[in-house]
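Read the single chain below, which is given as structure tokens and is the form predicted alone.
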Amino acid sequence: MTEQDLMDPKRQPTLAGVERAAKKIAAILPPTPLLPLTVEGRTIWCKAECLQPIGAFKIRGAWHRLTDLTDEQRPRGVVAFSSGNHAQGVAWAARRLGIPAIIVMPEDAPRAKLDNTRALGAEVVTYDRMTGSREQLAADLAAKSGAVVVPSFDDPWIVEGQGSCGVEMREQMLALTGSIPDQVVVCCGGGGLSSGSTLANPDARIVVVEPEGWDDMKRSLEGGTIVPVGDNPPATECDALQTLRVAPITFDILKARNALGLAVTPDEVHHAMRVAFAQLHLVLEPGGAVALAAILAGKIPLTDHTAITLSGGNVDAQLYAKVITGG
């Protein structure tokens, strides 16, 4: 692949592009832990995303693709639109490389989130999630200073430095059990963590997980074309997984290997959330233990050689208090 090539906002992100993003996220931060968790007497191996500095993995794509800015775009900036991850994401790569950021955030954002990407100095401009367009306001964003967009999914630098998470628990795996992935169960919202893992991972069955009422990637993996949300879609917990509708780039990866869509309860998150904090003295979001929460249900068969995602740890104090008391 060229230079030019690569340098294509409209090319395919490939598993090249994955090990290549996977390369620049080790030269800056450590991988995160693979640790094991005993489920039903098999081992199933959990990678702890909710500790990277922003306490999620968005971290990757953020910094595979402000990286990659050209010289003429960087003191123009970026602008990106999220609930949160991304945001602080796009946010900590911005200020670590000193490039300007505008992030797009849902006025209903859990607090820790937005106050996050603030100190992290990143402006903040707020939008009603379920009137208002944030593509749209970050577009118009975009347009008055010539920023470029960053998109938390869409987008194929996005789908590659994510994908470095799968590079890792494939290596970590390898490392520790001597065999690679057979089963990868990914927590779910636009599908950038869940594609680019199966890029990472391409001999590994694939299992995303979405909260029930938010599962528009099950749905259209089990139609074959893309269905955004219902109308009047329940509200959740799992913030960071409220994807109003999947986008090409990521459905079609998924798609082609014949992922499995699952979608989880709320009180199957709550008790996810419990199990990690119990036995792996792990703090998680709601949308960050959508996975565990599929596993520990018995959504889904148990391999040999199953991994995880904990995608994220960023949840409000007192949402987290209340759910690991049971109230």
The other form holds:
2 protein chains.
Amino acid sequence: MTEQDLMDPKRQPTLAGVERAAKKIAAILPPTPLLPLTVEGRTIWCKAECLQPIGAFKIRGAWHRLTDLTDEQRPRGVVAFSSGNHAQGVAWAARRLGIPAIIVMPEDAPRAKLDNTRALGAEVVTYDRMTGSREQLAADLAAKSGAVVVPSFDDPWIVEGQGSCGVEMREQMLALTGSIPDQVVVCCGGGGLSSGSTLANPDARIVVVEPEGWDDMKRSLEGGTIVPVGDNPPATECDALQTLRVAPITFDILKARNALGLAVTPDEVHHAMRVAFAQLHLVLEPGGAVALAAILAGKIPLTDHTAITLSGGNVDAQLYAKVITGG
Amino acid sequence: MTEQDLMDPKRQPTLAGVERAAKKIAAILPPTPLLPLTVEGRTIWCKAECLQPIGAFKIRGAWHRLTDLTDEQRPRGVVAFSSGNHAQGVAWAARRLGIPAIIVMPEDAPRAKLDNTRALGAEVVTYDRMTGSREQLAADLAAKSGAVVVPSFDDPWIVEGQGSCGVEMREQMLALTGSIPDQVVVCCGGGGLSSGSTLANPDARIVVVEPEGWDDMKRSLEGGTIVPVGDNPPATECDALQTLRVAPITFDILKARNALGLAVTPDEVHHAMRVAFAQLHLVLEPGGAVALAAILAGKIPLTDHTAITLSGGNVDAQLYAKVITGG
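Other form of same protein, the form predicted in complex with another copy of the chain, not the form predicted alone:
Expanding to the full complex; the earlier chain stays at the top.
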């Protein structure tokens, strides 16, 4: 594969691209820990991405994308749309690289995510989730300034960058246990983290987990073709996973590997957040807890070497307090 | 130094002993992460010991002590007294080594700590904190069975074992920043972690932090001789730091290094717990947050390379919910 292939915006993400991203990310961020958790007498290994500087894995794809901007693109800046974690990832990378960033966020995004994105120096433009089109708004802003749009999953750099999480997971598990993961369980919004982690773990069984009612990747995998979320999806606390339609770039990777899709209920998510609080001492946001929720609910047969992602921890205190006290 | 010197129960803990402990612990536990936190524009490095399997650093000293029991001592077991984290540390090490363990705990210890200690297979004996003598109770139990008493700080193995945290801190900071810590800020109950970390960082300025009213190490350091906590100490949520009197073994190490003692208020502790929740996504118990509390309260001049301990995360959900919502 040539260097040009690895930089083509229309390319399919590859393991080589994931490994290139992993090297770039290892140069600036230490690996998040892979923590053991005992579930029904077996150890599962939990990748604590909530411990990233922005509290979520999204820093990975953003760093990979922004560091590959050309000299002409950098001064014109970037535009991203996100419910919050991708927003913070792009803002963090942009600030560190001295690149201007505009982030389009729903006005009902968690307060912590809005505040943190602004605190990272990005310009935040809000929209109404039910009536506005964030894609259109971002495209308009980009057209005006000549900025590069950085999508949250529908982009080869983003998939490869998030896949660096899977590379670390594989290497850490090998160092800790002598075995690579035979099963990788990943939360899924648009599928960036899950498809990237799939590329990074070519020999593992892949399970993707979504909140009930927002399980479009599950239904797409079952149907063999992309199925969007329906017209009236239920309210969900998993704001990080509220993707209305996945993209071919992520879906095709998961489909080719016969990934299993699963959905979890709000109660299952709350239980996982409580277990993470009490056993791991990690703060998880609802969307960051779905993989653990599926494990704890017994929805996934445990293998000898199961690894899961705990993908984010940006949750408002009131909601978190209610969840951990069982309210 | 001979091997016999390193095994003498009456020895003074040394850097060589700390390094021996660190090697033993590295063989079974990956280092907890050293996480950056920005405070007033400067980065401080936070050693996240709440991510240990038992949610606190106490696993270190317990492992170092129990692995050095003789073939005669092992079947007779161990007895420990503890408000909870040392209890879990000893229980964890004992179970892993197949050694019987009896733990004496105050009946008002946090529910999570009592439950977890029992879940680790130890026999728990409770006593009334205000009227019972845990030392006497433990000595009586040990006399009956021939078990070895494992104190929570007044013991060279425990000091050396906890010091392995300081070794990791030094090595990780060097790897991450190119510099070793020039200042180490540590929470202090009996002084095991702080004196061990002092030995591990021979060139650093040492600051120990206690809860207001339980700041006997601070007053001892100021007076140059051991001063116990007074007769009517205030109620404190920092159950892990409720030591009534420090020991020469820990005090002498800190005194010889001119350690600074500081006390923090309950409000300062709560603020630190909230910052850890929102910025680091770590669950800290009150006693685990005092070093961060002192930093955030501006009580310690920040240096270029300050490292602190976040020593534990075993906190009941109701209390935690109240603290993070500012109640």
